[in-house]
Every structure is written in structure tokens, then in C-alpha cells.
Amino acid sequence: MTRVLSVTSECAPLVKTGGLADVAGALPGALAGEGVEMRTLLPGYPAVLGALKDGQAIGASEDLFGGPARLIAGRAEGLDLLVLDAPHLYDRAQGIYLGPDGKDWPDNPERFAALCQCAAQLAAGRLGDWRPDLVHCHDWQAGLAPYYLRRDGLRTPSVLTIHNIAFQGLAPMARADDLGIAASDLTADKLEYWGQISALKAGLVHADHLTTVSPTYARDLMTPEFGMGLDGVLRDRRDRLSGILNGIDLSVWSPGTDPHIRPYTTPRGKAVNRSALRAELGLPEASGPLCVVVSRLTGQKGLDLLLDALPVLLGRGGQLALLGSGDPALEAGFAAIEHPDVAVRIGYDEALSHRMIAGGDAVLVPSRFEPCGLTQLYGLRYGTVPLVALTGGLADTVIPATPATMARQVATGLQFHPVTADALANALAHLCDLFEHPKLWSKMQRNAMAHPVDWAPSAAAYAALYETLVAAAR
């Protein structure tokens, strides 16, 4: 049994802002069948502490970055948790990353350095009886953990998973001493990034192995276009970089058992969910496809392109239902649409997202870059045909409708490239063409629902990686 500490800033269903939480929440269960005992280290946000059952303090500090802290071991939502209870760092009513002004909390570097220091203490065996064989770090919030492991002379191996390289955890150089970073490490080949400290770069340089969430994104990251200034670091470590595709939790996302919808196991069962969704959102019946978007509203997600391409869909009798929040300009742009075949809901609603995926004919994911993407995987599982940009994990998970794939009857969705409004408009027109042929469309839906989207292959890959790294460290 390999003992793994997963270090993450969010974990579904306890606390979630995006796909990182879904992955962190699903991995422990997926890996249990591979002989991996995973415990998850989380910040003590109010929602996490409120869900914790039978918690027991296994360590304490009188002054952790400006205040007292305790490490609590317990369970919640079927997960074995280690929760860093530090009210001065995590007891905040607003977002877990952003303050009421919509900007990063000024002390974010310290908030997540504290989590990383706690991970190093666990690896050293200084907190409780449980000691990990390996530390699995997620994104910049856990990026300093591999650095602290090396700094403290620990042999415990570490893996850093890049979920989205656009977020790098930057801090001023003047904070180095407070963060426990040696001046000798503030160099271009270590933690320095354009005159600042990068927590993500700390992990990229010091982790024993790097992974990201799809094979194509792993290759993308080594290019200037997608590497966000860290492509050189990743090229230097290409022999320690793997792309392991995300999966989805089929106990949460399964049309046959989903409590939020009318369950179904074949594409025909979508009809009642489509009618219910239209009624809920105030959309009329239509001759074209009902397309859904469930997404953060950001430039990365390419939703400004959809605003420009939308007339093509509506002109073909199609409809759009959108759920999301984010960039104020994009929120305002979609909210301003006055058309009977467009329904927009600004905000986050987990239950509604399930109803939209079940009720939609197609799900649109026009991202400029996408490390893996989960929405298209939900669409596949529910027979909601994905229309995606040809990038990252979207390229790895959707078999595009081309003459060759249609002839072989293996297509599961549509892809478009380049990622422009014109290319998206052409893809929407193609979508409408296919929708007008019920037999072709139904076959694509059945192909989509049969496509494997669970965690089994990826869990096996992670377990094999862990075993190799732990053996090498002995």
C-alpha cells in the first residue's frame, strides 16, 4: 500500500471553483483500487471545517504566518482529510482566492505557503502517526511543497500536477524571507520569474516528476504559445513530464442515476430532459439544436468568440442556454442578449449544470487553451454532443466528425481550428447540418455515451508513477 498525501487548495464537493476540485475529490476513490492510500491536505475554510466529522487535532503552532494553527485529521464526504485550521488565513466570508474587491487576497503567498509547510512537516513525520511515501501537489497553491521538501533535506518524492499554467502564484522578492525561501534560490534557474517569486516555478524545478492533465497539453506547455513563460523550464524537464488525462466521477456524473434529472441510458431519454430544461429556462420548442454552455466566463474559455458566432446558430433555428460567471464584460455581453432562443443564467448552480448537460443537444467548449476540460467529458457521458476547440485535452477526448470518422461511424463530436469566431461559426453551421440528419446525430450520441470517460486508466497511470518514484527514493 502506497501512502500519498494530496495537497490541494480545493476539493469537491467540499469547496470548488473549478475542475481542480473535481480532480482532487475524485482521485482518492479512484486510486483506492490501485493500492494507494491517499489523504488530502486542505486549508481550513469554513465550509471544510463545517463538514469535518470526528476531527482530531494532531499538531499545532502558536504562530504560523501571523496566527495560531492546528492540523486536524478527520473525514468528510467519504474523504480522509488533513485540514489546516488557521482562522487568520482561511476564515473569510468571500472567495477562497479573491477578496471583496475581486482581486487576489494580498496574503495569498503566505496562505498557501502555510499549506506547503504543513505538507513538508507531514512528510518529515512530525505531525501525527501517518507519514506519506509521496506528496502529490496540485497547481501553484501547492508549488512550494516540493521546494520545502528539498530545503529540509527530505527524501520523500513529490509529483506536481499542472492543472492550469496560467496561474503561477507570484509574490514580490521582498517576501522571500517571510516565505522561508533562501536568497540563493532567487535565481532564474530556480524560483525567480520576471523579477518575482513564482510558487508554480518552485514546484516545476524541484518536484521529482511533473504531470499535467492531458497528453496534448503536456506538449503544448513546452511551446512559447502555451507555456506562459515557463516553456523553457518544461523543455528542460521534458523527461520528467507526463500527460495523464483526467476522468470524471461516474458516481456523480451518470445519466442513469443522476438525482438532478430524469434518468436515462440511451439518447432517446434526453427528450424529456430537453423539454424540462426549455420549460425551466423559458425557451420555446425549436427546430435546431439546443446548445448549452456551463463555464467560467473568461477569455481563456473563448466565450467572446461565441458572442460573435452566435447569429449563425440562431439563424439555423438553434438555441443557446448559458450558465456561468466571471469577466464582467462577458457577463454583461451575454446578459444583454434579447432573443427568445437564448437563456442566460449568471452565477454558479451545480444542480442546474446537471440539468443543462442532460437537456442539451450539444455542449460548446470553444476554449483558446484547455489543459483537459471536464465539461466535454460530462457531455460525452450524457450524449450531449461536444463542439470543442482543437486544443489541449479537448483534442484528446473528442473524436471529430469528419468524412472518415463518419464513414466509420466513430465520431463523438466536433472540433474546430483555428480558435477564431469564423471557425466557430463554421463549426456551428456543421453542427446544425448534422442535427438535421437524425440517424447520424443519434449515432454520434450513442458513440459519445459509450466513450470511456472514467478514472480507471488514469488511476492506473498515477499508481504506476507513484510506485516508480517511491522505489527510486528508497
Contents of the next structure:
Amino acid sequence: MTRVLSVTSECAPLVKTGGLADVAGALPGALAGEGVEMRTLLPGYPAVLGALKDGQAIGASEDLFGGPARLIAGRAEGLDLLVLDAPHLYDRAQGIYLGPDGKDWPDNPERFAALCQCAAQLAAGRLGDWRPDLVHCHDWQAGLAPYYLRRDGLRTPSVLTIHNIAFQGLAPMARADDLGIAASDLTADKLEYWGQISALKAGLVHADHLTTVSPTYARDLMTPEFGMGLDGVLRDRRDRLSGILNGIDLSVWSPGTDPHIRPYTTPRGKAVNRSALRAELGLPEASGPLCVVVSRLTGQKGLDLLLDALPVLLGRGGQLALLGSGDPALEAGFAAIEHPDVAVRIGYDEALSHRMIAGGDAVLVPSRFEPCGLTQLYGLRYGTVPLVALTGGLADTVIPATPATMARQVATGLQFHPVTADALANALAHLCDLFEHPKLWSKMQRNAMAHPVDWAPSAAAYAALYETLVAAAR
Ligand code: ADP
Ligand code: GLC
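Counterpart to the form predicted on its own, namely the form predicted in complex with adenosine-5'-diphosphate (ADP):
Everything in the complex follows now, all chains and molecules, and the chain you saw is the first one.
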């Protein structure tokens, strides 16, 4: 058994803002069959502490960044958790990252540095009797952990997974001392990023291995177009960077067993879900495809392009149902659409997201960049044809309808490039064309549903990576 500590700022179903939570929540189960015992270190947000069962304090500090803290080991939702209970850092209403003003909490650097310090203490064997063989860090919030491991002279190897390089965990240099960062490490080859400290860069430089969540995004990241200023750091470490595709948790996302929908195992079963969704959202029956979007509303997701391309879909008798929240301008843009064939729900609603994926004919993911993307994978699984931008993990998971793939009857969805409103409009027109040919359409749906989206191959890849790193550290 390899003991792995997963360090993450969110974990489904306990606390979630995006796909990171789904991945962190699914990994322990997916890896259990691979000889990996994974425990997850999470901040003690109220939702996490509230769900914790059989919690036992295994360590305490009187002053962790300005207040008392305890580390509690326990279980919740089938996960083995280590929860950092530090009310002054995590007991807050509103979001886990953003305050009431919609901006990052000013003490975010300390909030997540605390989590990383705790990871290093666990690796050192100073907290309880479970000591990890390896630390697996997710995104910038866990980025300082590999740095602290090195700082403290620990040999425990670390992996940092980049889920989204757009978030880099910047802090003013003046905070270095408080964060336990040596002045001598504030250099361009280590933690400094354009005059600030970057927690993500700390991880990129100090982790033993870097992964990201699709092979194409691993290549994308090394280019100026997608590297967001860190492409050079990644090029320097290219022999230590791999892309391991996300899977989805089939115990949560399977149309045959999904408690939120009327279960089905063939595309035919979608009709009743589509009617129910239309009824729920107040959409009439229609001749064209019902397209759904379930997404954070941010520039990354390219949904501003959809605002421009939408008339093409509606002109062909199609419909749009969107569930999302985020950028106020995008929320307002969608909320302002007054059209009988458009239904917009601003907010976050897990159950509705299942009904939308099950009831839609197609799921739209027009992202400008997408490390992996999960909703197109749900779409595949549910026979809800994905229409995606040709980028990152979207490129790796959807077999686009082209004359060649249609002739061989292997297409699972549609892809467009470049990521512009015009190209999206053309793809929507193509979608409507295909939808008018029930045989072609249902073949695509069946191909989609048969496409493997489970965790098995990627869990094996992570397990092999852990094993290599642990063996090398011995
Ligand atoms: P990202 O992590 O960049 O947001 P992903 O596609 O990897 O993108 O994951 C997004 C996850 O969040 C999916 O599980 C999706 O269903 C979910 N999600 C996004 N927005 C909403 C929403 N408004 N309501 C419910 N679930 C949502
Ligand atoms: C990020 C990415 C998304 C990915 C998810 C889980 O939030 O934006 O593409 O699927 O992390 O890895």
C-alpha cells in the first residue's frame, strides 16, 4: 500500500466550486483498487466540519496564522479526511475563496499556506501516526506544500497537479516572512513571479513531478498562449510534466442509476427527461436540439461567444438552457435574453445540473482554454452530444464529426476552431444539420455513451507515478 496525502481546497460532495472538487472527491475511490491509500487534507470549512464523523483531534496549535487550530482525522461521505479546523481562517459565510465584495479574501495566502504547513507536518510524522509516503497537491492552494517539504529537509516526494493555471496564488513579497518563506527563495528561479510571491510557482519549481489533467493541456501549458506567464517554468521542467486525463465518478454520473433523473441506458430514454426538463424550465416543445450549458461563467468558458452565436441556433428551431454563475456581466448578459426558447438559471444547483445533462440533446463547451473539462464527459456518458472548442482536454475527449469520422461512424460530438463566435455559429448550424438526421444523430449518441470516461486508466497512471517517485525517494 502506498500512503498518499491529497491536499486540496475543495472536495465533492462536501465543498465544490468546480471540477477540482469532483476530481479530489473521486481520486481516493479510484485509487483504492490500485494499492493506494489516499487521505484528503481539507480546510475546516463549516460544511466540512459539519459532515465529519468520528472526528478525532490528532494535533493542535495555539497560533496558526493568528488563531488556534486543530487537525481532526475523521470520515465523511466515504472519504478519509484530515481536516484543519482553524475558525479564524475558514469559518466564514460566503464563498470559500471570495468575500462578500466578490474579491479574494485578503488573507487567502495565509489560509492556504496553513493547509500546506499542515501537509508538511503530516509528512514529517508529527501529527498522529499516519505518515504519507507521498504528497499529492492540487492547484495553487496546495502549491506551497512541496516548498515546505524541501525547506524542512523532508524526503517525502510530492506531485503537483495543475487544474487551472489561471489561478496562481499571488501574495506581496512583504508577506514572505509570515508565510515561512526564506528571503533567499524570493528569486525568479524559485518563488518570485513579477515582483510577487506565487504559491503555484512554488509548487511548480519544488514538486518532484507535475501533472495536468489532459495530454493536450500539458503541451498547451508550455506555450506563451496558454502558459499564463509560467510557460517558461514548465518548459524547464518538461521532463517532469505529464498529462493524465480526468475521469468521472460513475457512481455519481451514470444515466442508468442517477437518482436525479428518470434512468436510462439507451438514447431513447432521453426523451422523457427532455420533456421533463422543458416542462421544468418553461420551454415549449421544439423541432431543433435542446442545447444545455452547465458552467462557471468566466472568460475561460467562452460563453460570451455563445451570446453572439445564439441567433443561429434559435433560427434553426433549437433551444438553449443554461445553468451557471460567476462574472456579473455574463450573468446579466444571459439573464437579459428574452426568448421563448431560452431558459437561463443563474446559480449553482447540483440536482438541476444532472437533469440538464440528462434532458439536453447537446451540451455546449466553447472554452477558450480547458485543462480537461468534465461536462463534456458527462455529456458523452449521458448520450448528450458534446459540442466543444478544439482546446485542451476537450480536444482529447471528443471525436469530432468530420466527413471521415462520419463515414466510419465513430464521431461522438462536434469540435470547432478557432474559438470565435463565427466558428461556434458554424458548429451550431452543423449540429442542427446532424440533428435533422435521426439515424446519424442516434449513432453519435450511442458512440458517445460507449466512449470510456471512467477513472480506471488514469488511476493506474497516477498509481504508477506514485510508485516510481516513492521508490526513487527511498
Ligand atoms: P471548471 O472546473 O473549470 O469549472 P469542469 O468542467 O472541470 O470546469 O467542472 C465543472 C464542474 O462544476 C462540473 O461538475 C459541473 O457540473 C459543475 N458546475 C459548474 N457550474 C455549475 C452550476 N451552476 N450548478 C451546478 N454544477 C455546476
Ligand atoms: C479546472 C479546469 C477544468 C478541469 C478541472 C478538474 O477547474 O478548469 O478543465 O476539468 O479543473 O481537473
